[in-house]
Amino acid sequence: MKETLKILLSHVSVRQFTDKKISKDDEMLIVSTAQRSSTSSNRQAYSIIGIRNKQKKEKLAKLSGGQQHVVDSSLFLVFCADLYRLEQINKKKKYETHSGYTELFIIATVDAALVAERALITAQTLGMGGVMVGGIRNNPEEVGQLLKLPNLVYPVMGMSLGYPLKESKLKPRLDINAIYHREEYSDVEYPKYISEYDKTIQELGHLKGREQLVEKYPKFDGLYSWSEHTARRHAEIVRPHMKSYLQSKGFMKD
């Protein structure tokens, strides 16, 4: 139990890997353990695609924003929300299908996210490391074509897995009271917690050399830390194509 908690509390993203390969047995252990994740009404509305082929990983790396760790990973997993399988069952039984409802889109997306998190924890338990790849949604149409995703299946996230080349630094989080509310939501002390966190991140130098959109904010002369970094990123429109893409795949029509 203590070892499990140690792994959970020491999570870091790993983007550099050794040449050591993940065995097929460990690959299936990661997937089978992930399969035991919680799933809404046992629908199991997700699919996982495992990729080892270097050429395919190179294409996915490019489509994900040029992330080299995708190529360098021993195993790259793509976690998909999948209502296609359930749709086929209903058609076979000649029942109505309502896969276009937004609630089912949420169910499938949550299922995929829960499975992905458990897969990563399992890999970490086995001495591996990895990183979630939201960039897989940069070009979802091309990713879908490459992976031959049918209608009602979309890539929620990717995951690069391998054996860590070096130890990664543990990144501090916001004060627990900033994200945990008792009985009801309260933002009264947000300024305090954000200010404290900014100081911590700045002192540790986590964002040094990683300033975002400097050309857009040339007159900024304040403390560049988490809140400034995050505000700049949150001010940008990210992947505006996703709504139309999802609707084209049969999601969120009602």
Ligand SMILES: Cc1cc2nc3c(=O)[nH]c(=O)nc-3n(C[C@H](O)[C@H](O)[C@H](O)COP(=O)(O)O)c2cc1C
The other form holds:
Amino acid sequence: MKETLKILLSHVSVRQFTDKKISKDDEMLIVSTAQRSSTSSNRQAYSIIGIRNKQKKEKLAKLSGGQQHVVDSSLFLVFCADLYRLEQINKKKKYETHSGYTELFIIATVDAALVAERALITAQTLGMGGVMVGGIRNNPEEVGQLLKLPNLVYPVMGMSLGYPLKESKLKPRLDINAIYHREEYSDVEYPKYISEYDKTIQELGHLKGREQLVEKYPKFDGLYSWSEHTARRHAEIVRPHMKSYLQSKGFMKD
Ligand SMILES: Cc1cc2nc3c(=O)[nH]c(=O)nc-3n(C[C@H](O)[C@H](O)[C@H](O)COP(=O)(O)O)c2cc1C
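Cool, the form predicted alone is there; where's the form predicted together with this ligand?
Starting with the chain above, the whole complex follows.
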């Protein structure tokens, strides 16, 4: 199999790192390959902030919900949606701007996500490992202050990168037919795919000891697997502050 395919098919998030540092050359290789990502209308509506400073990583780890791998990473990257640079161009030319429209928010967010995925693939190709960090949006205001993010720039996700301490177990996915629909969308087989996946995850013990919100579901006595775990998480409101935060940063009109 081609090397690239092997790397793509063996993706696994890595949260424990050795002390080995990522070289400056490899750091720039990660960023420059990421920069070759497709970008909507070549707007390049994103920025990446690279952090090696220990104190800063400690603060970011705390702001991301106490994620130790942020501190332990050799390099922590923050991928931001960025409409600020584009707004500056328009201001200089005295043209109108419409940054508060949802579509521009989507464009900038998708740009940042595409770049992030490529950065991770490059790191994996170079023998490193890493994990994306949505936890960076737990306290986006404080993260923004720490990183001096201007208006119209928000952190979409972080990424801890380093050399893996140990081999991590591959996490299986749903049956491919659950996510790939030919010609039209179909949910007919969802119950089958979900119960099969629950069995797989159960057998591999991926969620052992990771039961969510046990006190909220005292009567539950079924199989605790992916669907139960995910349903419990999906029943919670995630980061309710994001809408007002994005409004305050100029991304959403109302
Ligand atoms: C946008 C995004 C945000 C994520 N945020 C976190 C995070 O804050 N902390 C963490 O440990 N993992 C995070 N992850 C990693 C996922 O938990 C992980 O990809 C998923 O469980 C599948 O496991 P795998 O990547 O090992 O296959 C995030 C993944 C994505 C795509």
